[in-house]
Structures are given as structure tokens and as C-alpha cells.
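A lone chain, given as C-alpha cells: the form predicted alone.
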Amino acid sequence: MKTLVYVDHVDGVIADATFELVALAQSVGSSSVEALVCAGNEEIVEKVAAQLPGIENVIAASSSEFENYLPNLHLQCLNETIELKNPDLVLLSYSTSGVDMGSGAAYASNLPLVCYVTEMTIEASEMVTASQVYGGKLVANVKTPLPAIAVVMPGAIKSDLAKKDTTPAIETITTPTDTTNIKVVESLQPESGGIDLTKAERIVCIGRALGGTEKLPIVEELANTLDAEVAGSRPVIDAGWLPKARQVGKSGTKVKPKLYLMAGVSGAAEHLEGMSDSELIIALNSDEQAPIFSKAHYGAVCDMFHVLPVLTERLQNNS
């Protein structure tokens, strides 16, 4: 079985989710795994290839056209690579590029598409998947004939499971010409405010149930006691209760702390993408049907404002 992996990267820095796709491709028994890399120049291609041991072949499209991310151009490149290589399985990550290209590639290649994949096996000539539906509240089990395209949720498989016994060759392909009128005017980096959640060993994350900034001191006191950083889900950030730099999730920061304590966070797929690799996940939520309970190592159905002050007091008293 031949598998093609689309590589998500920014100037040669590969997204963690891409390594997870490589590990997944190997775990389902692919006889060969190739990776598509679109980059602004050959130097970046070589930098990416050097980080992808275990890949048989890197298919490289390098051009100044790729200095900025233009989805239509990347989709053209992916479509041409699928036609050229005729893979049995195409893997994309549930990222900006994966969402942009998954359906377009399926339409162009006339291949079936399965999204929000969290588990995958291959049985005979079928792809057997488990996928999140309804914001992660339900799981759909589907059998899909190969060849097929899958958009995989980050965190579905551990990236360190990837075998690293080969160094890829680099195969250059013709770069398509962008025919759209889309032009990148400027790229803006979000302000960090001096906060780097990726380095935090302990995080206390709050959700919409916080209710407002007047309740923040309760959370901050617990975080201070734990020597932890305070973070928030997207609704908390959108409401302006915490700055953007403290957002965890698909549109925020991906974290892997030793402790991730969640209070009032439901556990939507977008949030799970950002914290599913945490070593210890503890969830407090008043809704016993909250999706987070299927991911947490420990959980309690409760009012977080009844629990947090008591937890803080006991920690401060070492009891």
C-alpha cells in the first residue's frame, strides 16, 4: 500500500501533526510512504527532508510562489501529485491547509474523503476509521474502499512512534502556476505578551463556565499555588476574559504539560487538538455528557466554583 502525506510546515519548521501522519502511515502497514513538500526554495525542502527519516521519498515543489501560503496553489500541487503517484491513501492533518485542501483533492481525484479521523486501520482493501462528529459528542465508525483521502485529527497517534530507519530521497516536480488573484499583502505574528504556554509544565485552563473576569481571581489563586499558567478555551478568549496568547486549541497554542487541569471546558474537537498530548488531564465540568470526560484521566461532575477554592486551600495547607 502506497501512502502520500502532505507536510505542514512554516519556513521548514514541520508541524507536530505531520510527524503523527507519518507514524500513522507506518502503523497501518504502508509499504511505502512519500511526502509532498511545497516550499519557497530548495534549501527549505532540504531542511524539511532532513527532519523526515522514515519517509521513502520527498516530492518537492519549490518556488517563490510558495513563500506565502496560497491554498489554491497548494491544492493544485497536491492534485497533480495524486495523479502522478496514484497513492492508495492520502493523509492530511486537520489544520488550516487540511481543511482547505481535503474536499478539493477528493473532488479532483474522485476519491472518497473521511474527515475528523481519530483512529485508523486497514483491512483488506478498506480503510476502517473512527471519526468525531457533532463537535466530538459522537464517534462515527466507517469502512471506506481504497484508494481514499483522510483528514486526521492531531493527537490521534503519538508522533514518536514513527520509524526512522531511512533517509528520504528528494524528487522534484513541476511547480504549478497560481492563476488566482489572491495576493498576500502582509503576514502578522500574534503578540505573545511574554507568555509561552508550550513551556509550561502545569496549566489551569478555564472555559465558558467562568462567566466573566470577576471570577478570574479564584482560578489565578489555584494556578499560583500550583506554579501553573492560566489558559483559556476559545470562548474565553473571544469574550476578552484572557489575552489571545493564553488560548489553547486549534486556533491557539498546542501544549504538552505534565498537568492540564480543565475547569468548565466542554472538550470540543478544536480544543482537544491543542492539549491531547498532556501527561495528566483532570476535568471539572457540570455536564456529565461533556466530551472532555472521554479524554481526561480523572474527572468530576461538579460546579467548579465549589471545588477550586477548596482545592486551593488544601494545596496551600499541604493536606
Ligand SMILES: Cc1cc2nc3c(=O)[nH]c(=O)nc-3n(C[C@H](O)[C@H](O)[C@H](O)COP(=O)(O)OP(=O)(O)OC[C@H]3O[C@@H](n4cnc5c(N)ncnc54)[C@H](O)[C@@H]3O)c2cc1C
Second form
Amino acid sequence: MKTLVYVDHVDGVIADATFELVALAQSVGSSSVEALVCAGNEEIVEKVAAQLPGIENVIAASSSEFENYLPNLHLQCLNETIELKNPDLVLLSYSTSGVDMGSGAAYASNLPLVCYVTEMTIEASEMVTASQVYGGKLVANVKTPLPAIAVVMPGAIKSDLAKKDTTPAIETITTPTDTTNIKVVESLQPESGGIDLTKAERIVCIGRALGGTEKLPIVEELANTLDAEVAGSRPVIDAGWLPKARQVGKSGTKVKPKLYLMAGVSGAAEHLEGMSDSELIIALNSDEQAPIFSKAHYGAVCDMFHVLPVLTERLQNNS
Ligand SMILES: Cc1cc2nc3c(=O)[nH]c(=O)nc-3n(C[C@H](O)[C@H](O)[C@H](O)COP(=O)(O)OP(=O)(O)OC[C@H]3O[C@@H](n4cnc5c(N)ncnc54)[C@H](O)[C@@H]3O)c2cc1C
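Next block, the form predicted in complex with the named molecule, ref. the form predicted alone:
Below is the whole assembly, all chains and molecules, this chain first.
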């Protein structure tokens, strides 16, 4: 089985989710794994290839037009590579580019597409997947004949790559020319606000259930007691209760602390994407059906406004 992986990278720094795709390709028994890299120049292609010893071939589209992410141009490259290579399986991450390109590639190649994939096996030329739907509240088990395209949730697959000594060969393809009028004017990095959640060993994350800033001191006191950073789910940031630098998730920061204590967070797929690699996940939620309970190592069905102050007091008194 031939598998093609689309590489998500910024200036040659590969996203963790791409390593997970390569590991997935290996674990489902691909006989060959190739990776498509769209990059601004050849040095970046080489930098990417050097980080992917688990694959046979890097298919490189390098041109100054690829310095920035242009959805149509990258999609055109992916479509042409699928036509050229005829892979049995095409893997993309559920990232900004993966979401953009998955459906476009399925349309152009007339291949079936499964999104939000969290598990995959290949059985008798069929792709058997579990997919999160309705923000993780339901899991859809889907069987799809190969060849097929899958858009895989970051963080769902363990990224232990099979060790290979060889660096992949680089095969250059002709790059298409952008025929749209999309131009990147400027790339802006989000303001850090002096906080780097990626370095935090302990995080207390609060969700929409906070309801406003009045009760934020309850959360901050627990965080201080634990020597932890306070973080929030997206609704907390959108409401302005915490600054953007404290958002965890798909459109926020991806964190891997030793302790991730979350209260009043439902556990939507976009939030899990940012924290599911945490070593110890503890969830407090008043709804026993909340999706987070299938991800947390420990959980309590409770009113967080009752439990958080008691927990702080116990920790302070060491009782
Ligand atoms: C493209 C895209 C990107 C996104 N990026 C992100 C992202 O980066 N980060 C992110 O977090 N989300 C992101 N989202 C939003 C995501 O889909 C969810 O809407 C969001 O994570 C829900 O936040 P929440 O769990 O705080 O709120 P809710 O889903 O409303 O959950 C609140 C939870 O609190 C519980 N609760 C209520 N009262 C109490 C109480 N007293 N005690 C205990 N528990 C209580 C409820 O049972 C519920 O489970 C994104 C969505 C999209 C489409």
C-alpha cells in the first residue's frame, strides 16, 4: 500500500501532527510512504527531509511562491501529486491547511474523504476509521474502500516513528503558478504577553462555565497554590476573561504539561488538540456525559465552584 503524507511546516519546522501522520502510515502497514513538501526554497526542503528518516521519498515543490501558505497553490500541488503517484492512502492533518485542502483534493481526484479521524486500520483494502463528530460528542465508525483521503486529528496518534538510518530521496516536481489574486500582505505572530504556556509544567485551565471574571480569583488562587499557569478554553478568551496568550487548543497554544487540571471545559476536539499530550489530565465537570471524561486520567462530576476552593484550601493546609 502506497501512502502520501502532506507535510505541515513553517520554514522547515515540521508540525508534530505531521510526524503523527508518518507514524500512522507506518502503523497501518504502508509498503511505501512519500511526503509532499511545499517550500519557499530547496534548503527548506532539505531541512524537512532530514527530519523525516521514516519515509522513502520527499516530493518537493519549491518556489518563492510557497514562502507563504496559499491555499489554492498548495491544493494544486497536492492534486497533481495524487495524479502523478496514485497513492492508496492520502493523509492530511486536521490543521488549517488540512481542512482547506482535504475536500478540494477529494473533489479533484474523485476519492472518498473521511475527516476528524482519531483511529485507523486497513482491513482487506478498506480503510476502517473512527471519527469524532459533533465536537467529540459522537464517534462515527466508517469503512471506506481504498484509495481514500483521511484528515487526521492532531494528538490522536502516537508519533513514535520507526527508526531508519536513511534520509529520504528528494524528487522535485514542477510547481504550478498561482492563478488567483490571493497575496499574503504580512504574517503576524500572536503577542505572547510575557507568558509561554508551552514551558509550563502545571496548568489550571478554565472553561466557559466560569461565566465572567468575578470568579476568576478562585481559579488563580488554586493555580498559585499549585505553582501553575492559568489557561482558558476559546470561549473564555473570546469573552475577554483571559488574554489570548492563555488560550489552549487548535487556534491557541499546544501544551504538554506534567499536570493539566481543567474545570468547566467540555473537551471539544479543538480544545483536545492543544492539550491531549499532557502527562496527567484531571477534569472537573458537572455533566457526567461531557466528552472530556473519555480523555481525562482522573475526573470528578461536580460543581467546580464548590470543589476548587476546597481543593485550594486542602493543598494549602497540606491535608
Ligand atoms: C476552527 C476552530 C478553532 C477552535 N479553536 C479552539 C481552541 O483553540 N481552544 C478551544 O478551547 N476551543 C476552540 N474552539 C472551540 C471549541 O469547538 C469549543 O467550542 C470550545 O472548546 C468549548 O469551550 P468550553 O469547553 O469552555 O465550553 P463548553 O463547551 O460550553 O463547555 C462548558 C462545560 O462546563 C461544564 N459546566 C457548566 N457549569 C459547570 C460547573 N458549575 N462546574 C463544572 N462544570 C460545569 C458543562 O457541563 C460543559 O461541559 C475552536 C473551534 C473552531 C471551529
